[in-house]
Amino acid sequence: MPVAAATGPVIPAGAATIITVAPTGAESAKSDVPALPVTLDELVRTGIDCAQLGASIIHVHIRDGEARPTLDVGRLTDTVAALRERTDLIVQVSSGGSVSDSEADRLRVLESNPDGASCSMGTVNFGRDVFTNRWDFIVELHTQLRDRQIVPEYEIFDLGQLTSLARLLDKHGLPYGGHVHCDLVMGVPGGMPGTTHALVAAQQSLPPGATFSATGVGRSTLPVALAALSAGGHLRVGMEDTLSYAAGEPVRDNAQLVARAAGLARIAQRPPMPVADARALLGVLDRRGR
């Protein structure tokens, strides 16, 4: 059935918001941030720590032996299985891994078995490099999540790549799960601001039923947060993201950026949503036990 152009969902007042973590990404080192979650134990912690305050699901990055950005997948299967079996998260894998990861690697992350995984809509300069993602990369992982039983979380760098994202489900199919939820990544170099006007815009292209996290990458942290919840969307905060807490002040750890997003959620009188809750919206496969 054809995806027609529409003005995106608004989520009543009152209802919940997904709050992602996403804890260490691939561009900061060990060495330059402490406190960046680089090891299994330290992952497993994080996960338990962000719960307890109100996250549902966790983006992962990881790290091999000398903390650099790897995508091995004995490495991810065996992160994926501490966190599902240490936290009730919905655990979301990154299928973009870092701007020099090949595409057969990147396709090999859903061996892991996660909940997620993020599928990136389009190609970004992100500040002097290149994230790539051809547009028959786009297909093959989208089929491969639906066919892997994977919710996708389609990462939005640019107005353009919600076309793209029409295109994607028109000619595609929808996602495993019948339901189509996008990040909005926003204030990469590159990619679209971190401003109130580019959300707004950006959740007017959203397909029909769907539903949006943001991201608001270094200083827009909080303008991205505020403008999501006042249009009904939710949130995505973590060290993969922003360093900074406030003006000269580093960020203790991803703890102290999911606290305050759910308390940001709840002056919104829009409550971090139970996991429960989540993964019946998302449509999330119950892989626990398995």
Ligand code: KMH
The other form holds:
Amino acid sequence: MPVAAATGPVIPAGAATIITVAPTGAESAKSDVPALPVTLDELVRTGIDCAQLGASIIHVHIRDGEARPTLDVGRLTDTVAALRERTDLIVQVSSGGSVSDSEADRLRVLESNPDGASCSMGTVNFGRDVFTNRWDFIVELHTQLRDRQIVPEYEIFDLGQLTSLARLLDKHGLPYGGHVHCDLVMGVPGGMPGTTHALVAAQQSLPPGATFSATGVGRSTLPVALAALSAGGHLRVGMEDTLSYAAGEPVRDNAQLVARAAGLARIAQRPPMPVADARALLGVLDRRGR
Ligand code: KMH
Ligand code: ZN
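Could you give the coordinates for the form predicted together with the ligand, as opposed to the form predicted alone above?
Below is the whole assembly, all chains and molecules, this chain first.
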């Protein structure tokens, strides 16, 4: 009888998949993408729909009354509260904002009482812009997140940022909850490509015991999702990263992308993870009812 050699991490049969939806982002204009959820009602509706389809985390960027990206703390606090009241999703706010946001405003989003927040691990060219993440800012964000008992998701745009993460954890300790979770943001023009090779290279550089999700921007969304599933990773999808469902076919809404991700996860026999299990895995503090 042939004996299969184990050549990589063994993924337990049926190991479930965390699906994160990133519905809005800061880069697309509502006038160009009418289906983008930008109002509180649209975001809550999106959260409800995506939760039903298997999402367990929502990554939140908000817009102002004119649908422009904003980090307004009052508005963000209301959004976090509404999503917590109307869904059981883990509410993760973006501390990345848009490329023009100040460090002070980006730190202030932590006042919105979220379950989690992104923590980008380095500066990266972002198309023709630069997404700036100075070392001292990263340390401050990591420290404030722990002080506020908010679980970070370390956003990794390039391989060297995993070296920075190892240095961060070594010098400044583990995050709140003790678990390290990363999101590989792949295919940003200026960052690592959205390929299986890059995903495997990144996975091999993760801190011991860390989990990861992966996001493939634009056309890399499917190759990255398939690679992540086969490598034991989790998925992030949404209109922050992907506006075409297929060549020449605009995304209808975020639910369409979550439904596809959930379908792929089921085919891979790694079905969507129940939210309670995702909370336990990531060490999320239960703020419901607080
Ligand atoms: N909008 C990008 C400049 C995050 O949310 O933390 C940053 C971003 C990452 O989307
Ligand atoms: Zn984001």
